[in-house]
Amino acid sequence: MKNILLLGAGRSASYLINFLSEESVKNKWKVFVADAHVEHILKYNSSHLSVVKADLNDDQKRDDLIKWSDVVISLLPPSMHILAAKTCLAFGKHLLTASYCAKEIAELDTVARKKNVTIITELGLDPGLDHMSAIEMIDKIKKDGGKIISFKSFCGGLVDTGSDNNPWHYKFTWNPRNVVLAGQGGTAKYLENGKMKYVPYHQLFRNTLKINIGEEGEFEMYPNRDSISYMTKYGLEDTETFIRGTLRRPPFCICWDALVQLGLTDDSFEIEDLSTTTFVEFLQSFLVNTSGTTEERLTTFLGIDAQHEIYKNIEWLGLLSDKKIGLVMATPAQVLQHILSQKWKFEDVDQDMIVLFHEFIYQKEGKNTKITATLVEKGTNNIDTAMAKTVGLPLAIATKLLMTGNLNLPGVHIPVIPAIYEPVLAQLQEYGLQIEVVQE
């Protein structure tokens, strides 16, 4: 009998476990999900499924889990795949993850190709699903003798507006921390008409663009990490746009900015004894001029007044309040994410909404024409998200691929092949993620 493995069974995982667990039956496969809080796991009811509760920080234990696997999916926070795929290694078994292939992964690749190990990355939605929709539009301009003169491609995971309750008009649908942390990677490149663009952390969230989605409506854009490395893996090397990038809804990006200019997001120091400390002592600490209340100072650090949505959302956070933090000691942006998991949380009656959108500008014959892509996927519960759904069917159907001989790829990839997008694409029509095209 094979075996799978799922490491980590966090808020994306219940469509991936409802696929392998119909799939093992089918193929007298074995699944096994590992993770440290296996109660959200013990509902799924399947002979061959097996929960295994587990300290996945344990090397050993980790180890022990692999070496029994065949194909072993990592939904580990993004720091953990590298143990992951070096065991994986070690004992010959292959590796999807849905997270970006960090430079420590990627150098994998011929020892993965010497031993006929295959290891998949940025397989979810946002990398992942992006990639494919994206690739399989461009295959098509090109057989068609087109050649791309502007590609942007833009994707989010938001809540939907009939769930949307709070003035951010956000809440977690993934990692909290990894939303805390976004855009901290590094400076966001990206191409315009032909001349580069850089984008440090603390402009990010002020040069945004705006765009309209059909029916969903207002969103803004804020660039994604370093865009021109996909350029090549794209085969757009020579086109004069090219930006990646992240959607919200308004006016979440002015307003997370403000956090950003104040400190709030950072994470690399500690503050001591915040046990006593309440949110507003907290934010004070921040503000740096002295004089006046903590509204005056506030709004003269920001250049608002106190009637501006800016300083509404701040204080509908509960920054202004005498609350007292209630933690021993963290970084701001763990106390950020303290707080925001609080205010954000994802309901039971919530639903949230994924939208990915391409837009390409091409040239045949000395005409330009421009076509969209468009995928709006609605969750159904805060169990059954759009962002389960569009993370981890992939992730599945790969898996799937790989189980059953259909996809031989030694080696790290990321999913801009066809022998990984094709059937993978094919095969998220069945569950209704169908990309809408519109050619104007």
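Residue numbers count along the first chain shown, from 1. Owing to the predicted nature of the structure, the values given are computational and were not obtained by experimental measurement. Rigid core (definition): largest C-alpha set, two forms, superposition within 1.5 Å. Compared with the form predicted in complex with another copy of the chain:
- Superposition of the core reveals a Cα shift of less than 2 Å for N381 between these two forms.
- The rigid-core alignment places the CA of N57 2 Å or more apart between these two forms.
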Contents of the next structure:
Number of protein chains: 2
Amino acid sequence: MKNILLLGAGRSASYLINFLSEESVKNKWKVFVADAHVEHILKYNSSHLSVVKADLNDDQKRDDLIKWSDVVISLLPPSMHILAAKTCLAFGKHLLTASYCAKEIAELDTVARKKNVTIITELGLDPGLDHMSAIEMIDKIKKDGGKIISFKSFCGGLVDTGSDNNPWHYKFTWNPRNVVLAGQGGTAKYLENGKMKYVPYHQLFRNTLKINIGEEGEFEMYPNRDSISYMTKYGLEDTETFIRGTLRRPPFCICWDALVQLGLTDDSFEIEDLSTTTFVEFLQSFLVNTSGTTEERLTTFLGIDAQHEIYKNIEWLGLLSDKKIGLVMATPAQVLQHILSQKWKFEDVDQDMIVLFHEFIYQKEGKNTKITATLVEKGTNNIDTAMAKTVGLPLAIATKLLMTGNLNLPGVHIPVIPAIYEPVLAQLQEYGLQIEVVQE
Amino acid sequence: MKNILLLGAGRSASYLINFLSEESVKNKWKVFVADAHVEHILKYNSSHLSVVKADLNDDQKRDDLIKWSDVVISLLPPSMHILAAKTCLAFGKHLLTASYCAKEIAELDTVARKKNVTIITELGLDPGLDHMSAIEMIDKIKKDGGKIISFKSFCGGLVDTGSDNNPWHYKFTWNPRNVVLAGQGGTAKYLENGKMKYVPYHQLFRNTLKINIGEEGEFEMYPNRDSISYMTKYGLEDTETFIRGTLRRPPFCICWDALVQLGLTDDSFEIEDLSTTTFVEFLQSFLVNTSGTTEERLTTFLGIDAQHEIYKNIEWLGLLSDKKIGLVMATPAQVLQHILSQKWKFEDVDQDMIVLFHEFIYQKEGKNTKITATLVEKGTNNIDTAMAKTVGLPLAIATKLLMTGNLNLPGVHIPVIPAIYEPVLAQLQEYGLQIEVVQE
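For comparison with the form predicted alone, kindly provide the form predicted in complex with another copy of the chain.
Expanding to the full complex; the earlier chain stays at the top.
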């Protein structure tokens, strides 16, 4: 019997586990789902699927699990993938992840080729489905004789309009810590009309691009840290505009920018004694050199009046309240996440939405043509989310390809290779994930 | 014969070397001055002073030098002090530095005590003379029955008014890289009226305090990263206001803030091909989402008009010129340093100035009293600078105390202990470094 091992099973694992569960019955495989916390996944336990409670920081435990597997999927925190990758290489097992390909993983390419091991990273939604759907279009345009001069690719995990009942138009349908720290990895870089652009963190949320996407209405986009390295990966070295970005609903970005300007997203130091501190006192610590009431100090700092939606949204979060924070020691970012987790809670009755949008402009016979490719997917409920579906299914389909011997690709890869993206995109259509292409 | 070893001899070493040279003749000591580049210090070579060309990253070389010494002074880059400290401990030698006491140095305290080795850090101007002069006053006020409720301490290394002929009112009298990266070590923290204040880097230069210091006129102050940890070290745990800061001449800070906002001080990534890039193209890379001429884009970004001194000062630096940068690969901060090194050059004919200013407010018998302590020192020429004098002499005097057996203080210390600051401050007076105390 052949075995699949899933390391880590957080919120986004539901579709993946269901897919693997069904396929394992059909194919007489066995699936092991290992996590430190298993309460929420025990329901999946069946004759072909075993839930294993395990501390995956424990080398021995990881070794024991990986050595009996044929394909390993890691949904662990990104920093832990390298541990899984090294063990997979030691035992000659394939590995799939939905995270960005860290340098230390990329460096395993030669060894992986030698050992006939396939490692595919960036195989979720973003990164993942964005690459696959972009490359498919790029290949098509190139084959048709077009020269792509502009490429824009935006993606966002949001709350669906029907469940959107807060003035930030945002809920945590995804890892809250990643949302709070978004953009802090480093200066965003992209190419616009042949010129390099650099956007430091403290400018990131104040220079957004407004964009209308079909029936879904208005979004705003802030640039991702790394666009430039994908130009080569996409075969678009000569494109004049190349930008990847993240989508939010207005006025999210200008309001979030206010929190950034204040310093509330700072994760670099811990406030040592918060035991008696209220939210308004926490906020006041970031209001320097101003006098008057907190309202006056905040509006002066932000250069707005108290009727402005930025002020209203900060107030709505409870940052002006004299309620105790309820933490003892935390970074400003952790205090912020603590209050946001209550205010932006993705409730049982809520549905999420993912939006993936590409815009290509290509030249052919002296004429410029614009094509857009859009995927809007909405969640079924707060377990079977659009995020879980779009992150999980690419991983699931690639797992099946490897298990059935239909993917033989030793080395470290991201899904910009036809052998990966063609079968994955084809099968995603069967699950209703159809990208809508419009030529203007 | 007893030996003194000076590791690293940059711009600020002149007074130190002269002092050690004179004392070594009197006391029959031998001084070794070791650096990777020795051209500028060969003039000091004498019967009692040897200049040694040595790569001080080389463990063996460092060992060979340290093991024959009695007292070692490190003016190496801060990250290298730990190497010197470990070798000093291995051979039982005393060590002095003018840098902030890094955690890894502080952790050597127990071993140093066991081995009877004295390590004193923060023994220059700032940190150094600021601590010593503050503590002396604090002890005096406390002995007199006063309770200090507010302490402010500001220090700056500047160009003297007579040599100040540029609109930034600043020249590099000190390490240029440190100036360009100032504030990037982490969020500034201080206490004001009993409340903690946090200032992130991108707010640091826009919330300055204006201050008049005697005949020297107007300065502005931005807070240092670490004020809070000195409250305990100064014995001022119950003070309501405690802030340490850096002094500049207006309008330095608002103009520097513009460079920070643009992202030009970013040292986190390298621009890969600058070979044909001009300064204005470099600047344009940081102007996103704006249209029009560069002037229009820059003034829009900064929210000022082209007559504003911020715009004028950026223009004066040459950041709007279409001159080639002349570097191949560099971080934005390195490009900025490259242009500043030309525009803010401390010329042969120039004189520098250091300003050290403390303000104490204490309560006694129900009455609040304000005392200020000020040291303004001006350089003799561009070698014998005020910076070299005020950084070098505390080190020099402490070296003499150790060499003559008048300082026996095993462990790791900063100069907040009477056994250090009393003799050092007394001897500094002989060199004309007299702190002026004014009670209001």
